[in-house]
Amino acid sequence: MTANNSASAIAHPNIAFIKYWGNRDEALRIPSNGSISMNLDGLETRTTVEFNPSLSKDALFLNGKKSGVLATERVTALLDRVRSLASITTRARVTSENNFPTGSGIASSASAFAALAIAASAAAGLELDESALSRLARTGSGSASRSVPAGFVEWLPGKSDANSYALSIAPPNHWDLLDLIVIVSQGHKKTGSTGGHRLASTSPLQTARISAAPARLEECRRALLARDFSALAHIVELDSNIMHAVMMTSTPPLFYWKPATLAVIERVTALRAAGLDVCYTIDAGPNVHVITTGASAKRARRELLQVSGVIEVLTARPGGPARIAP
């Protein structure tokens, strides 16, 4: 590569209905179990990759600031895979911007590495299909594999790099669901997901969580495809609670919740008892994702904003695939 080659890509974060927590293979991020998620339209990461022969090492700029060594090393590891596929050695400048809070449990790494995989591949002149891009994104952040396809997505866990990838099981317009993202903290969490995944096996509950995951996946898939909100609410909340039980019983334990997190959970439970289509799920962070329907969204959002400790409520509908930016 003798000239600067650049490309930009946009990807959405996703919210997992059935969670990914723990790896069968840490280096390749082959998950311990499959997962199901929904892409979040309106929330996005925009990433530009420029391969530049004048650079002696990769550089990463996130939200206008140069990133530290650890974040840059994760990006370099994915870029090395791209360079290997493209038979090049050129270093790259990567600039990435999020329009939502970073590192607080809204899957910023998922959208970041999905956008990086697509932008870097295009800039290097590669033409990879969706499953190959999903596999590539997975090596940077497991959840990023799910941000590559559109809409409602299932990540097939596989047992190797070749068969661990995500695919769309329903398009964005399949169901009028919304994710009300209840922000109770905008701070960067002390233990990120990568560190948390390494602790999963230290919990005495992880083996049971993994063994029952296929049944929960089937129940979630069935509810999602049938647009059965009651069934979806049951399995989504159960799976989230099980994952956080694993987190809380790991060594050392991980407590991501804030007092406002629990207050939101209690409000959601009360609202569903009052007849609204609402359920909660929480990723590795304190913020709560409240899944609802178009018919219930307005009242649910109004009620959630009244909970003590809630900073704001973001609204996202099912989103499309990661893609090259115009």
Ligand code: PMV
The other form holds:
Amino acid sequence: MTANNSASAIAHPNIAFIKYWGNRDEALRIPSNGSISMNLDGLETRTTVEFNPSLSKDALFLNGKKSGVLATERVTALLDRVRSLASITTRARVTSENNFPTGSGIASSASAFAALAIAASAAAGLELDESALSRLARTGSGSASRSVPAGFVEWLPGKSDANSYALSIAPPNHWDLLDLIVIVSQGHKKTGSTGGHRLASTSPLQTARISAAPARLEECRRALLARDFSALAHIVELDSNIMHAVMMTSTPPLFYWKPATLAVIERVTALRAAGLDVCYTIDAGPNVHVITTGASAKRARRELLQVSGVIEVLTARPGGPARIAP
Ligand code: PMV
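If the structure you just shared is the form predicted alone, then what does the corresponding form predicted together with the named molecule look like?
First the chain shown before, then all remaining chains and molecules of the complex.
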């Protein structure tokens, strides 16, 4: 490669309805169980990759600031896979921007590594299909595999690099669902998901979580395809609670919830009892994703803003696929 070769891509974060927690292969991020998610429209990462022969090492700029060694190494690992596929050795300059505030409690690794996989492979002249892009994104962050396809997405766990990738199970317009992202803390979490996955197997509950995952995936897929909100609410909350039970019973234990997290859970439970379409799900942090429908969203948002400890509520509809940006 002699000339500069660059490409840009855009990807959305996603919220898991059935969670990924724990790897069967840590290096390749082959998960212990399958997962199902919804891409989040309106929130996005935009990444440009420029392979430049004058660089002696990769450089990463996140939201205008040069990143440290650890973040850059994680990007280099994905770029190395791209270089190996394209038979090149050129180093790259990567610039990445999120349109949602860093520290707002929204995990950006899914959208970041999905956008990186697409921009880097295009900049290297590769033409990868969707499953190959999903596999590549997966090696940077497991949940990034689910930000590659559109709308409602299932990550087939597989047993090896070749068969662990995500695919769309319904397009964004399949169902008028919204994610109300209830921010109760803007601080950085102590244990990120990479460290958390490593601890999952120390919980005596992880084996039970994994063995019943196929049944929960089936129930979630059925509820989604049938647009059955009460069935979806049941399985989404159950799956989130099981994952947090594993987290809380790991050695050392991981408690991601704040008092306001529980206050939001209680409000969601009361609102559903009062007839609103709402359910909660929580990732590796204290903020609560309240899944709702177009008919219930306005009232749900108003009620959630009144819960003590709630800082703000962001709203996201089902999002499209990760894609090349102009
Ligand atoms: O992709 P990672 O390593 O950031 O893991 C994501 C873990 C959860 O957000 C807690 C669950 C999920 O499936 O997104």
